[in-house]
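One chain follows as structure tokens, the form predicted on its own.
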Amino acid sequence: MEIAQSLQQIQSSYIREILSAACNKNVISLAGGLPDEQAFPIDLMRPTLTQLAEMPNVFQYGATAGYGPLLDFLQHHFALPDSHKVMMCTGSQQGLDLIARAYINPGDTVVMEAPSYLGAMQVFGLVSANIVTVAQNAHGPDLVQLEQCFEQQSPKMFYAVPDFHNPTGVCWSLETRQQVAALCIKYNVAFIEDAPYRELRFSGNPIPLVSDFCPEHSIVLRSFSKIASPGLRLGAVSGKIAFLDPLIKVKQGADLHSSVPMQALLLGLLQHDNFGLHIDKIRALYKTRYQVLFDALQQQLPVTCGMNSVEGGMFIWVTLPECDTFALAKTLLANGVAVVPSPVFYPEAHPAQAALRLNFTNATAEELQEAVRRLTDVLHNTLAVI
């Protein structure tokens, strides 16, 4: 039987077949963005789950758009107006998933930063938008850049991680925000705020959401994979009812309702009085070992590289001469430590900046100075003949 054309146009990820060989223990993996998994709050969902054996209505089907205290509560610690409400998803992917089949149809023109988040383009291209991109830099996204593709593109969305983005870690200004947010209001384009590394800030001060400043044009994706466990598999979605009501009904399709018993356990976990110092531990740690990180490249780096500070998040991004970066990634694997290649992170037949993507979150201290020490190596001998 043939595969869908808009699946044929879907390449396989990267990222899967690198951490496949990146299983190998003698190999360090920067490469996947995974949480640490000893700083799961495993002892702070321990009472919840003893409570699920007394709770049997958990375990029977429940509503497409989520536990209904599970809703109450997020609605109030969102602090979202009546006329906005927040639903459920299994990871804020399907969130993603649900807009775009819920709201794009083939060649409906979307926007992305580039480099953007791999798993965004993916689902993009299996609605087959026409995906659009503007160029980055240290505050946010091109803005003349923007609104020219605003004015003449003409996009139903705009895409976007304003906090720590994924893969380059940069953080929108404030500025920035406010002026996309009156972009997006102007040219009457929804913006597609993705959320997942909000949390993380380990240094600066929080700035307030994007949607914050356009909430009747936006959608928020938040996941609770970094701050509790990717293996609940939950995500939240929140906006006007407007905008929602057509995701629940696609939801409804696909899965009728994520695990509710894994609802349960995450209010347990939301409402525990230790959770905060636990959203704490988790900054403290990050810091420490991006800050392993960055030191280490800042001192090993050739000088013909280049990298941003971030003050949150789990990414740094490593910018190099002009090279095939797939070769280097292949490389540097054979070396003994993984990574991402920029490629990746861009559309298909779409220039890259060569670049590598390092993760920091999920490698002791010792590990990363070792890595760094494999990766500037292979740096020094590659770039040294290019």
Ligand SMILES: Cc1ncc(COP(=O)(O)O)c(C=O)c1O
The other form holds:
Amino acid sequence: MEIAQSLQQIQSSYIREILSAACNKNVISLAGGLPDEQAFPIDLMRPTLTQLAEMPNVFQYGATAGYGPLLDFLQHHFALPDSHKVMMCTGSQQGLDLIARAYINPGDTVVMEAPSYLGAMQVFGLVSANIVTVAQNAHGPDLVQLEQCFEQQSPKMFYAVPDFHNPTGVCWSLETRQQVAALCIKYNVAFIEDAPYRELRFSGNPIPLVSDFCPEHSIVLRSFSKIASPGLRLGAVSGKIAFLDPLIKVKQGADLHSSVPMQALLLGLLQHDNFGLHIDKIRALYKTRYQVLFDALQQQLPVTCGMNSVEGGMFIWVTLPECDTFALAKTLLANGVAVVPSPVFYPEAHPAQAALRLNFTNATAEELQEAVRRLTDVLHNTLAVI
Ligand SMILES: Cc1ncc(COP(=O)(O)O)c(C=O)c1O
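Complement to the form predicted on its own: the form predicted in complex with this ligand:
Every component of the complex follows; first up is the chain already shown.
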């Protein structure tokens, strides 16, 4: 049976391949976007796990939008007005898929920053969207390019990760957030705000969501993967009711609803008295690891490489002189360190800046130091002969 044309154009995920190679115990992986499993709040989930045995109702089919008590909690927690609502999804990845299926016709234009989250490019590719990119700078998207693009191409939506971007770690400035919101209102473009790393801020001051400045023109995707556990597969989508209702319709066809026992478990966790302390703990842990990675890179990277500091999230983006980053990633793997080369974060036809994405949340401080030794040894040898 021939596979659909929309699927034929999707590259097999290089990340999956590299992640499986990185399982080798001699390899230190900075490739995945994995939280530290030692930091999963399993103790805080224990009371609800016990209570679930007495709650047969949550093992029944449930409502497509989500488990009622959790939705009520999140409506308040996210400070949503009555004109807006929240719906649960099977990871924020599913929220993205539902948005694409509910709103994108083949050929509709979706704007993204370049580079951008690979999973979003896959989702929009699967509905045959016309993906258009704008460059990203240290404060967010290039606003001149963005306005030109909005004016000339009338896109349907602008998808972005303003908080601690995957892969670059960039956090949009307040001014950029306000200006992007103003452009979305002016040109009637829906802003799809993907915020899975928002709670992982370990320095600097919190900044409002972009959507706070354009609440009628936006949909927000949140994830519980990074602050609770990815295996729960729970995320939330919020926005004005008219934007959310079509998503519920698509979700009915996709999976009826997300797991109700897992939603009840998440509610118990979010309401636990010590959940705030848990967030403080993971922020402190990731800050320490980030600092170890950043300092080691600063001391040992060849001068032709570059990187920016980050205030949260999971990634450092190391820029390189022009080179074959796939070949470099392969050599690095053979030398015991797994990283992700930059072209996977660009649409296929787009020229990629030579760079590597390094994760700092999953390896220990000692592993990070050893990984930098291996990485910079290879870089000094290969970049010297380019
Ligand atoms: C930017 C971005 N969006 C969405 C996701 C998917 O998250 P979830 O586990 O909630 O599906 C990820 C996962 O790494 C991500 O980096």
